[in-house]
Every structure is written in C-alpha cells, then in structure tokens.
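In the block that follows, a single chain appears as structure tokens, in the form predicted on its own.
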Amino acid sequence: MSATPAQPAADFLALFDARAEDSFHEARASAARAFAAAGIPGRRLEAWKYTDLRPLAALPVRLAPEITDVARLAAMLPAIAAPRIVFVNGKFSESLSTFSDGKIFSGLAAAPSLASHENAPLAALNTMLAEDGAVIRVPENVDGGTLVLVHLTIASVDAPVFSASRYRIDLAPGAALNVIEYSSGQGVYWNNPVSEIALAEGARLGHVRIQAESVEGFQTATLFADLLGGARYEAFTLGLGARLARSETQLRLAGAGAIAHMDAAQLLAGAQHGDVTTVVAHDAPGCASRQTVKNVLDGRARAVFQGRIEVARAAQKTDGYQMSQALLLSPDAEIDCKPELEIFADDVKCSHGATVGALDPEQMFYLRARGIPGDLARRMLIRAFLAEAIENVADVPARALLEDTIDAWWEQGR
C-alpha cells in the first residue's frame, strides 16, 4: 500500500501516454501498469518506513529541458583524466563526452530489451519515461580500463524538473572495467536513474558512485546486479548532496564463488536525508559479500541504512557481513539502522553490526594539546573515520576523485 496521494502518479502516467512509441513500448506499458497500481512508495511500506517521499510528490511533474550552454556544463564536470560519457538532463551529450568506442559504448536504443522492473515502483517509473542512456559492453578477457559516467541535471529557473536515465553494464567472461559514476546538478529537480549490471564468469567490475547533487535536488537511484561464478563486484558509494537521496542496490550472487564488496559513506548536514538500502541475495554456494556503511551527520541531518542478506538453501559456505557506523556531530542528527539476515542454508557465516557515537573528547584533547586548531582536529578525526572505507577503493583515479570531492565538501564550511 502507498501512503502517497494518487495525483502525482497520474501526472507521470499522463507523460507516458503523451510520449511516442518506440521499440521498448511493450516493456514501458507493462511498467506503467505496475506504477499505476503501486504509485510513489509511501512509508506504510516496510522498505520505505524511514524515508518519506511526500516532498517529491509535491513537485510539479515536468520533464527536464535540453541545455545547450556547453561552457556552463563543462565547469560542472569532475576533474579526472579518463574517458567520459556525459548525460545532461537524461540525454547523451556528444560535445561533453570524450569516449566514442562503439565496441564498448552505445546508446540505450542499442539495448536488446528493456526490463520493466514491475516490483520496484521507482524503477518502473524510470522504465516508463527514460529517454536515453548507455549500454557498456566489454568483450571476453578484455580490460576496459577506467570509464567516467557523468549525470548532470539542470532545473529550469521557473519550475522543478524530472530526469530519468537508464544504464546497463555487461562484462563478458574474464572481462574487467572500472566505472566512476558522478552525478551533480543545479536547482530543484528529481533525478531517478536506474543501473543494470551483468557480470559473467570471472568478470570484475570496480564501481565508484559519487552523489554530489544540488542541495535543493532529490535523487532516487536504483541498481540491479547479477554476478555469475567467480565474478567480482567492488563498489563504493559516496553521498553528500541532495535534499533527499536514496541509493538502493539489489544484487544477486548467482554463480559459485562470486564476491561482492559494497562500501558506502554519507556526509550530511543541515536537514539532508540520505538512505542506503541494499538487498544481497546469495543464491549459489561459496559466495561472499561485504558491506560497510559510514555516516557523518551534522545539523539535523538524518541517515538510513537498511541492509538485507538473503541466503538460499543451496547457498552453502556463504560468507556475509554488514556493518553500519555513524558519527554524530550534532545532538539533533539521527541515524536509523535496520540490518536483516534471512538464512535457509545451514553451513554459513553471516554477521552484522552497528555503532553510533560522537567525536572522542580525549582524542580531541590530544590533538588540541599539540597545537592543532579545533576545526582542523575535528576534520582530522572525521577523515580518519572515513579512511578505512576509502582505502578499499583500488582504482587510483577513483580514489583521488573521492578525496578531492570530500575536500571540496569541507571547504564549503562543513
């Protein structure tokens, strides 16, 4: 059941009815029917009990316009020396992109099909209205290097806008790729991307996501990933933008010996709300998953971590672990943590934990007693808290961009 009024859903359905049919119309129509029945998720749903989407439901429904100011957009790109694919308001920007190898990258129209994702209302909404996207394929036993995927959302001066893009990454057996996904924007908007990842036997994907949206904007990102035998998925998500953001990952370990490491960090201040939700399904034996989520919260910020590990009866020798750690810099900050384990196998090693605390006054005193100013001492302790997660990012350009993004966040007076 949804707690959200029906009118916003009706407005989105009207946009779908007005769009021209394409090769994905059957999947889009199926998603539209599912979205019409479910609407925008409300807090009566267990998976959404900690994140209230009513502010999104109050936004006027309008697709994002085309932006042609190249100089303005170029100034928003991340400073990293790697090939990049840029999307502006959900549409591919050839002038800002520096990657044109058709063997690896193609537009959404090249996808053989479009999954409707009927059981995930916001992903179904994306299926209905996504105008563009990327299909990234790496052939067997090829190392695709590092690729930057940039999403920029620019709102109109007079009205909020809605943007939806679709991304698919397919790695053939033994293939490897590092993807740095960066999202930013200006103004009031709702960015609702969907990513789909398929890793064949022995493939490896390093995936760093940096959510630096406008502090007036909203982002609801959904990621679906399937890993076959021996595949490895190494992910890190940094969230520090948006008024409200939710990063949801649904990952399936479908082949024996697959491994997934999914770390995340959220740096929130003011009245920001950040939600990290993961569902990891262990469907094959001998698989391992690791999740560590670190939150730094100031002001009246609120963070959510919902981590669910599902172990099927056939998934013997499963090794699953999740940890949530929060550092509260204000008495008004809040963290909601809900770890879950659902285990049907009998030979497994699964655990979860959570910690919540403030800066250690003894550590602060130690640093201050050695002449370190209070603001710098505070910053040093927070960076030490985050260091463990960031150090696990193996790709050097990605780790450097993470460090630079966090430094920029501090320079804004946090």
Second form
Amino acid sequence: MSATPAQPAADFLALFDARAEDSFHEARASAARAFAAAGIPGRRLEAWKYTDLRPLAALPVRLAPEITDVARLAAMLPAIAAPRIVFVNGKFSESLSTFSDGKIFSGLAAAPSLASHENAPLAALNTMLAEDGAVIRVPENVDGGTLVLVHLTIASVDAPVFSASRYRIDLAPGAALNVIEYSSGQGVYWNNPVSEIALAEGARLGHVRIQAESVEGFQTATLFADLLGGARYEAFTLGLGARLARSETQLRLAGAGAIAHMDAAQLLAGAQHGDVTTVVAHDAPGCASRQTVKNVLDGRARAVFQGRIEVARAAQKTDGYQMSQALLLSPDAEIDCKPELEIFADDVKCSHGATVGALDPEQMFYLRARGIPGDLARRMLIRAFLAEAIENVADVPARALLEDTIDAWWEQGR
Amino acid sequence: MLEIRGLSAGIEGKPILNGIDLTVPTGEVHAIMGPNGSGKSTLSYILAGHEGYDVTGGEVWLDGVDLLALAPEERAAAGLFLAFQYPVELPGVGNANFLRTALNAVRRARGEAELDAVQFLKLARAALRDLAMAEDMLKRNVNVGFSGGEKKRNEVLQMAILKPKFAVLDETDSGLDIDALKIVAGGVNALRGPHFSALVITHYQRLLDHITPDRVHVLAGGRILRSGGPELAHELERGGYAALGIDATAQGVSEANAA
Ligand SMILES: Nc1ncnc2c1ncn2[C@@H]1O[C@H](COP(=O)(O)OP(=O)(O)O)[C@@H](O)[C@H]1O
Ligand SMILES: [Mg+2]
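I have the form predicted on its own already, so could you send the form predicted in complex with the partner chain?
Okay, now the whole complex, with that chain kicking things off.
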C-alpha cells in the first residue's frame, strides 16, 4: 500500500502559492500549513481506514474553470419552488440564483471560525482554495423559511477538475431555517465542499442534503456544526451519486438541551463507495443526538458508517443513539460499520446498533401473490426500508424532493 | 375449474405432498380439512407460487392455464388469490398504497384501466363498509400491529378488492370471534356465483355453517384420504380424524385403514 499520495498535495499547494492574496490570506495560509503537514489522508489513518482516496489522488490537479454559459445548466437544478442560491464550479451564479438578499448573503465565507483543520486536512484544502461562498444569517426569532443551495460541478469531457465551495449558516437565538442542499455535476471531478453551521440558543435548522454527483465524480464533504443551549439541528443526508463520496460531520452540542438528528441514507450500486462519518461531541448536559443511517446496496457497492460519540464529563443526562441498517440487494455488496463511544460522564444513555439483511423473501412473496411484479415489489420494500428515516423530515417540499430523487434513482439504475 | 393432478412436493428433500388429486369445478366451493402438519398450507403456498417448495411431480390447471408455469404475480393476474394463514407484516408500506398497487398491477396485467386515487378510495371504502371494518385500516402499515382477527379481515378485504375467480383461504377462520367469522364468511359468500370457486381450508365446522361447501376433502399425510359432501365435515366434528381411521399425529403418509 502506498503512503500518503504526496504529489497531488504538492500540486494543490502550488495552486495556492500561485493565488493572489485576498482578505482571507491569513486563514488560507494557516490552512495550507495544516494541509502541507497532513497531505491527502491515507488509509493508515484510523478515520480513513475504510475509504481509500487513491483513485481520487490519481486525478490531475486542475481548478474547475468558471462556466460562463450557465443557461444550459438550468435543467440540472432541483425542481423546488423556493429561493435558491446556485454555485457552479465553486462560483456564485447570479443568473441561476433567485436569491441574493444582501442582508443575509455575502460573496465569500472563508473565515474558518468553526472549521478545525487539525483533524480535517480536506477542510484545510477547501479553506486554501475556496472561491465563493455564502453566509446565511437569520436574525433573532425570525423564521427564514426554506432556502435551496445548489452546487454544480462541470468538468469538460477529457479534463477532470477540482472544486471547493463553502458556506456558513448562522442562526441567531430563536431563529429558524430550512435548507435544502443539492449537489450534482457532469464528468470527472472532485468536489470538496465545507459547510459551517452555528445555531444560537433555541435556534432550529432543518437541513436536507442530497448528494447526486456525477457517477464518475468524487465528493468529500466536511460539515462543522455548533449548537448552543436548546438549539435543534435536524439533518437528513441522501447520498446516491459519485463514484466515491464521503460525508463527514463534526458536530458539537455546546449548550444544555441541544438536540441533533443526523439521519442519512445511501443508495449505492455498481462499484460506488459511500462513506458517512460523524463525530458528535456532547459537551453540555441534557443534550440528545440521534442518528439513523440506512444503506441500500446493490452490485459491488460498498458503504461505510463511522459514528463516534464523545461525552464530556460535564455532559450528564446525555441521550445518544446510533443505528445503522443495511439492505444488501446483491451478494457482492458490503458495509463496514464502526460505532465508537467515548464516555466520561456517568449518567448517560448511549446506544448503538447495526443490522444487515437482504430483502425478506416472505414479504416479497406476499406482494407478488397479490399481483405486484417482482421489480415493483422490491422497490416498494426498499422505499419502506427508507420510509422510517424520511418520515422524520418535517419540511414538506424537502421530503417530496427526497422521494422524487429516490424514485428517479430507481428508474435510472434498473 | 381448478384441477390438481398427482401433485407431489417437498422441501429440502423431505416430501410433504404425496400425490394430490383434486378438482374444483367452476362455481363450487370445496373445503379441505386435515390434521396439523398434513400439508394444507404447503398446498396453498404451492398453488400461489411460493418458491420455497420443490414441486416433484404433478400439474395444476386453472381454466386451462398451467399454473405451475407462472410467477406468483402472473397467477394473481390469472385470478388466483391466497388468503394467508399467517399474513405477512410490511412495515413502512401503507395499506391503501399496497391495495391500490396490487389492484392496479392486476388490472394492468388483465388489460384493464388503472384506478386513480379517488376511484380507488371509493371502491376501498365500499369494501370496508361491507366488511364492517374501520376506515383507519387503510392508513395503517400492512398488518403491522394488527390483531390476529384484523389480519384475517385484512386478507378478506384484499380478496374483496382484487375479486379473484379462484380463492384459497388458509385457516382464515382461526382465532376469529363469531362476529368476525360471519364477516369473513360474508366476504366469501359475496363473491360466490357461477364464475367463482374457492378452496376453504379449516379445522372447524363452524365456518362451514356459514359457507356451505359443495364438497369436503380430508388431507392427511400429504394426500387426500377422503372426499364427500358437507356431511363429511359433521362426521369429523363428531368423531375427529380417528373416526375416519386417520392417525392425526403421524407425519408423512399415514393411512391406518383408509381404502
Ligand atoms: N418451510 C418449511 N420448512 C420445513 N418444513 C416445512 C416447511 N413448511 C412446511 N413444512 C413441513 O411440512 C409439513 C406440512 O406443513 P403445513 O403445510 O404447514 O401443514 P398444515 O398447514 O396442514 O398444518 C409439516 O411437517 C411442516 O413441518
Ligand atoms: Mg397450515
């Protein structure tokens, strides 16, 4: 096994060195130092044991060029009637966006107040090279409604590209917002986004993320979230695109009574690899974190769920729950599941579990005996398997988009 | 007309059915009685196309269609319906969605127009009313958290909606109180007519008080050992299988003195 691939890391650093200094130079330079020290993470690292980035590191290093002719991309946008912010190849696209309220949106959000580069070299890489970003701020006790964030990455036919978009969501005390995030693209590329979320006391963010990247693409997303007292973060992440994807969340429950739901579903076929990694730090008492991760795996697909819960000494009455469920549609599909609990408080309730199974032949027979053809019966059972997680998505348009995306996946894949 | 000729079947090399011959003419309802483990459910599963059993011999024809050559869904489209002895729970699948998907799949296969949600709801509500079932039955997940009786009634609801030409009811009366039993019997009787036939598997005469069978067959050790009119069920009710000379405890072929 080769060591950390050094050459692409050096190429990325060269890109940074060639970059004109901007007002975020300090932060970028510090990130560059962290990235130079760590490089692109290899499987020798515990956190990367199950996900091998070598195919990604083999791509030539080239920044995604600005796309001027964006009108043709309109068909790639999710069909949802809500204000929309669109990035194409990491650049804000004014013509595709329908939302640019100056009060809560500004051009760049690279200031890495939450992003820790220490254990996140890919976040450091993003900070080094991110172009545009969004800062979304909702003032105290305001309900910001629903906002759609779209990231499109477009590679030309023969030239793989690298893209690093970034956004930050700040909800003031008592504020609320629903964000639907959708990423997709064309061709061979590496999309390496970073998101930062700060929820003040009693704020509530609904966050539905759909990763529908090109099947030849790669996505490594890192999300940092910080919740103060009584804040609620209700996330659902659907991963069904990309040749290799990793969705990493580092979430801190920093104030008493904060609640984080971080459900996810991965639908993978062929030789796709999908990794959901979470690190939840319970730093305050009486917080709850709940994660249900559902995997539907066909072909030779491989899924990874690594969930780590850290309960600090002060975090009494912590309620932590993790469940990983996999439905294997093929004998060659695989899942690696690694729960980790690190508990320093004595009065806590933490549980985790994992199930792996195939479709139940008795359920299949029951449906078919009622006249439902095998293919449709399979689809109904898969939808039923996912239903429990999707039902928790409170935002109606978001849930509808999830359901449509899953249906479309099925139509395309089979 | 359903014709079963010399049907033998087993599981993992173990024989269960040992040459069943049975004909149910169109328009007739036949009852099958028999001790536990005699192969009644195996027969009904094989008729419906369960892939867990190996058919080792014989044939089954429904109105000239070779049933054993068809997939389970094709048998349903051909008009066969099995009310399961143990209905399967489908967590995450709503009953209304299940029923409508099944009905439309069958209608599609038969070249009939599909029903939209409104048309379906109208039909389903009428069926629920006829079966004295609560409407919230449609909102619940299929059989999940249903009582034994509710599961059986849900089978009859499916039958009423799919309107098969041949129904197999596998102990649909077991565990029902007398009111539920009447509802189940009513569901079968509502379908009765010159174009409908059924095989009613039961242990008890009391169901046959409400669904009068044209013929009664006794299955034991994987074979039909006796056939007769409705009086055969009464005979069984009085004297048990022993009175017919059938050893109810034996597995496999067991004909103490059956001729
Ligand atoms: N899936 C199975 N695996 C193994 N044995 C089975 C299976 N299904 C049925 N059998 C056996 O076949 C025989 C008949 O069972 P069944 O058809 O359920 O009888 P009945 O419905 O008349 O009570 C029994 O001995 C039973 O144990
Ligand atoms: Mg039985």
